[in-house]
Each structure stands twice: as structure tokens, then as C-alpha cells.
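First, one chain by itself in C-alpha cells, the form predicted on its own.
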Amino acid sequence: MSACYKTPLRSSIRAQRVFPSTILRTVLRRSVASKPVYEGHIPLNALENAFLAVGSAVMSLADPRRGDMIAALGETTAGPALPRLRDLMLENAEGRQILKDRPRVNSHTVDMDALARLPEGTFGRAYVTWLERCGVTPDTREPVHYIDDPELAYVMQRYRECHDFYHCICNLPVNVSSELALKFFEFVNLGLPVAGISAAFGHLRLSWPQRQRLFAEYVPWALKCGSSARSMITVYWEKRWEQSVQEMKKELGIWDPPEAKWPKALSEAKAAAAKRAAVPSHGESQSHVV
């Protein structure tokens, strides 16, 4: 009797031992399709993506200054949000043009001095003034690494590089409270999980009075304005440098949030922008063409 069941029993035990390791090897093994498909691309399998998502989330919460970790979190948790944003762009004339042109936003592609010479009240002039007022540059955005599809990788890069435009058009400075307000806005407007994660946990870094004001004043604005405004990913900002800011806000369905605390007075930032405008031009970049 025992001889009759010896082989099947051992086979069953071997199968139970082999099955988990087979699954693990399958998950860890890279396929031919996992080779890099664009410059800077780092292919990940499902397990690696999960580990990086958890690790980057922990590091981002521990140190919000780690832009590389925040970027990794955004890419590893994007899921179906990026295809949905790409589809929104394809349904919109401006969005389709963005996907065709694939413009980049940095100090090499945008002539800041030319923008500073635009009339007061235009979006281009407002953007340069905002940069001066907040003391930031457009050159600090991390490149995309962990998204496999090149077009979806560009959509993520576009979101990342246009983040400051959202600050500018919404009249928000760069500080923890304002950044969180914009994350709530982005989450309901764009649906990116990284914005939701930041909004859900970032407020823990605020003092109790700051948190009270965030949820009493900024969050209601962000949820209402972000959900009713046009999808920001479909706006070709570089084609609108000469457009009136007020006209843009009306067109996009955006209104100002409660007044925030700025690091520099508006008059001081305008003076700095005017000084930049006095710099002789060496030719306009293609991103300045409207």
C-alpha cells in the first residue's frame, strides 16, 4: 500500500517546493522587452516596482526635500492614471499638439529674458515674476526613469515640468501649506496617485494652526476649483506666454485661493523681473514662439 502512494506523494511535495520558487524566478526574470527604450529608462519588473514604490514613499515622507524619491514614487504608483491623461490630451487640440511637439520646460528651452520683456499682466511676465518671487528655477525637475512606454513617460515629464505653471496660474508660492493645497488641486484635476499620497500624509508636517487653515480654507478651494477646471495637462502653456493671465484663468476655470504667505514682496519680484528684461536678447527660443 505504501509503495503505491510513495511516488505521487513525493511528487506533490516537490511541486509544492518548486512552485513558489518558480513564481519568484518568473517575477524576477527580465524579458527581452525589458531593455531600455529611451534615454534614462530603467526597466523594472513588478516586484522591483513594488519595492521602489514602498521605499520611495517612506523616504519621501521622511524627507520631502528628496526630489528623486518623490519622482520615483510618482512613476511607480502612476498605474492607469497616465494612459487616462494621455487620452485626455488626444481628445483636445492643444493636448494633441503637445504630444506631437513634446516641448520641454527649462532655462535652455525658454527665453526668460524675453518673457520678462512682455507686458505686465501677460502669462509669460507673470511666470518670470513668480520665479523671482519664489527664488526657484525650472531646472530642478527629475527626468523620468521607471515608466516603460515612451509616450506615457513624456506625459509624466510634462506634468512634472508644468508644475510651476500651476503654482503661477493659481497664485500659490512655494511652501508646505501652498504645496499641499496644490497637491489636492492636482489630485482632483489630474488623478495622479502621487498627488493624493502627498495630500493625505504631507499635512502631518504642519503645525496645528497651519493644518486647521489648510483644511478650512485651502482644501475646499482646491477640491472645488480643481474638479471644475479644465485638465491642466491639456494646456499648451508655451503657446500662451502673451495671453492675459486673467483671460487664461477665466478660460481654464481657475480662481485664486486664499491669500498665502510669500517669501518675497511682489514689488521686489517685479523689480527683479524688470532688471532681467533689460538684459540684451540673444534670440528667442522656439518655446517662446506663440
Contents of the next structure:
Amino acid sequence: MSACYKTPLRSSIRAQRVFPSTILRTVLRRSVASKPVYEGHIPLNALENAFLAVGSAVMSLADPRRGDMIAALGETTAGPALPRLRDLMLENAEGRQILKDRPRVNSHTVDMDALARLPEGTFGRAYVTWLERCGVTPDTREPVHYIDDPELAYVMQRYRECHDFYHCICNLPVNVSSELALKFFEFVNLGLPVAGISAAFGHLRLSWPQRQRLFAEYVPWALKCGSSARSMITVYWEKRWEQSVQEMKKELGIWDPPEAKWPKALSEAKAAAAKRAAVPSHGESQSHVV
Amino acid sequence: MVRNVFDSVASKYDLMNDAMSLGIHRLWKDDFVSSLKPGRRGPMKCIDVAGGTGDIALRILDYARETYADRETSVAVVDINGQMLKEGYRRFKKTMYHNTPQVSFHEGNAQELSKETFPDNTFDLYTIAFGIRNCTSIPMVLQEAHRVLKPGGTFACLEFSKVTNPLLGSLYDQYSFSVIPLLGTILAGDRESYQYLVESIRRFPSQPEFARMIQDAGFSTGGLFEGKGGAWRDLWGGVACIHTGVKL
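Just the form predicted on its own so far, so send over the form predicted in complex with its partner chain.
Full complex below, order starting with the chain above.
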């Protein structure tokens, strides 16, 4: 079962050798904006891209609730990281299947009620429990606008939509400290610059005790676990709903971080899930309401 | 469609204006109002159309008060968009004109002003700043302006216009099409509205064309040239422009 996947760190070192000439080539090629190639595509030339990168960085720090700005920052600073991730996906069978199917994650494509009925200990059940505990849905992800290649745009979209799966498998809630811990994890695991930028600046908004806890406990976990785990972008989460969470963590090389503060206790979430499982027909009609 | 655009830009309107024009719009509006000298020949009844957030109305009242000690001049602020008027009302609440007869707010269409609220031959001064390019039918707006003005009353329009200098023009184009939609994305989370604003500027008639339209509506203007004695005056090379006319 353990195929040979290049670890993320080794690949990023290879990428760094081509980094300077890639930038020069990109800037020369992108002096004029191209035409839109997918829905929502907003082509930018190199200057506009730089302007938006700086502007979205400032705005993300000033108002962290602007999810669209963090998304824009990710897209404008992606650079060679996205082609590298796409190549990682192409190198393994599961990743290739994802690129072929291009699955999307939202409440229409994921049947929440079916997942809630799965046995305890499966990934699908754990995901629904996690959503319940944190009070979030998979529907709030900004679509990709500023990536010119449609396949790379999909890789970016996939990264954004799988973020909640990373939360779930790493057993982290959605508070600021946990999000930052996950950004450190994502940065060493996937190599996306925006994860590094968020990690480097996001902690400025924390209080001193929170920051100390972050760097003393979560960051070492994130760096160790993220760099040794398999690249998260190559995991076809939707095909693993029935897989046991423990088995999955062993396969991917992930272990739990220090215990975090959850908004809702596990028992509350379990009770809500049980109530939903007990009324399947009502739940069925609910999932089709737009 | 215009109403929807301004619903979404209303709350950030003043911030966006400052960011997009780097504060220069304030200089343009100061120039516009001081060149009109409101209150010079006694108290005036003014109507400021598409004046939602109250920039021009406030300047008119302040100018009359500070230069001529005039507290009788009044401005009726008219706008098609309720959100913009609300912003204007909020701004005026911070001034001494709130709850006085000097300012009033009306929701209405510049192309069809209500005949009860705005009867014929009522006003001494009609101003419209950065609003006329958003109207579907400029001739209808000009006709209404002609209707509500008294004979001898002044029509004044401040608007973005065509830049004649090619170097300035290409820099301005680059700025408009690249920077402004991105500023809209970053500051207001809304690219489309600001893309619309930039395109509406490009669609607006050139200075001589617009001056001719003002003449066609029955106003007497200066000659069809720029500057002293002319029908218009360019600001910053034509980026903005002040057109004036008098109802005979």
C-alpha cells in the first residue's frame, strides 16, 4: 500500500533551482493580460498581479474576515507552487484520478446525511461530526479568479475546498490558533506561499499567551507532521468516506496535535448527528433544498 | 442597473473616491463650487442632482456661509438611490445644517423630477457632479434641468471627460482599466461595480459634443472651445471637466 511518493520538501528544493528564470519568463510573458478561459477567470498582467498581491496582503491583515482577499493573496502569490502540486498529483494514481474527475466539495456534491449514517470511526462520519462541532459548511469557499491555466485553477480550487478535510484529519477546530497551526502544516506539506505568508503574519493578531502556545506546541507538531506526511493534495478524500480514520492517519503519516479548544463539545455534536440519522426522509428533503 | 451598482458602492463611496483619485476629487469639487460663487447675488435656491452623499451640497452651503455670511441659501439633494441619500443624510447630521431648511433630501430620477416637489422655474442653480454619465438619457436630464431652473439660472456639470493629451491619455487609460477595478476588489470586494464606473466614463460624450447637447436643451453657453469664454473648462488635462450654461 505504501507507494513511493516524493516528500514535499525534496520537491520544493528541486523547484527552487528553476525559480529565478521562471519568474523572469513569467513576467515577460505576462506583460499583457490574456482572455478569460473559464467562468470567473479575471486575467491579470504581471503589474496588476503584483498590485493585487500587495493590496490583498495588506487587506487580509487589516480585516481577516475578508475571505476573498486571502483567496486573492493565495492566487497572486502561487507562482511555481501550483505546477509543482499538479506534477505531484500526476505522479501518483490517486492524484491522477482527482485531476481526471475534478471533484468539487460543497453541500450539493457531498451527501451529508449519508455520511452521518456511516459507522463511528469512519472518515465520513468524522467529517460530518467535525462540521457540526465547528458550526461550518463546505459552501463558503471563494471561486478561483486569477490563475490563468484552467488545470492549475482547479488545483487551487481543490486545495481551498480540501482545507476542511485537513482540519478534520488533523483534529483541529476553526479558531485562529488552530488555523495558524494548519497554515504551518500546509506550508511544509504543500509549499504554497500564501500558507507561509499567513503563518508568518497571522500570529500578530494573537495575544501573547496564545502565541506562546502556538509556537511552543502547535508549530513543532505542524512542521514535523506536515513535512513527513504524504502530500495532502494527492488524497482523493471523497473515495475514502468509509475508511477508518486511524487507518487513514497511519497511511498518510499524520498524528494528532496537542488538544485544542472546540466551540461545541463532542457529545453535543454526536447527539445532533444521531438525531439527524434517526429521521432519514426529513433529512433527504433537506439536502435538496437550495 | 445603476441603482444596484450604487446600492453596493454606497457605504464605501467616499473611501473609494479618495482611493481612486488619490484625494484629487476633493480639489475638483472645491474648484467647481468656488467657480460658481453661490450666494454672491443673495440667497439662492439650489438643486444638486445625483448628489447622494452630499459632497457638493455641503460645499455650496459652506461657501455661501463663509464668503457671504449667507444662511438662507438652500440645497435640495436629489438622488435615485436611497442608500446614497442615507449616507448624505448621515454626513449632514454631523454639520450645522441638519434639521434646518437649508438642506433637504429627495429620492428621485434626474430624467423625471416630480412636478409637485420641483415645479417649473424654481431654482437659481442646478448642479450635477459625477452623476450625469450614469443617466440613461442625457437629453432628458438636460430638459428637466432646463424646466426647474428660473430664467437666468445656472446649469453646472462636473464630470469625467476625454483627455486630449495622448501621453496623459494612455497613462490615464492604464490606470483606469488596471488599478481602479483592483482597488474596487481590494477595498470594497466588488470588481464589477468599479469596472462599470470606468466603462461609463469612456462612454460619455466628448467636451464639444456635450456642450452642444447643453445648447440643444435651451441653455446659452460660451463658445464651443475650452477655457475663458468657452462652454467648458478642463481640469487636469480633461480627466474632469466643468460645463456651464444659463437658462435664457
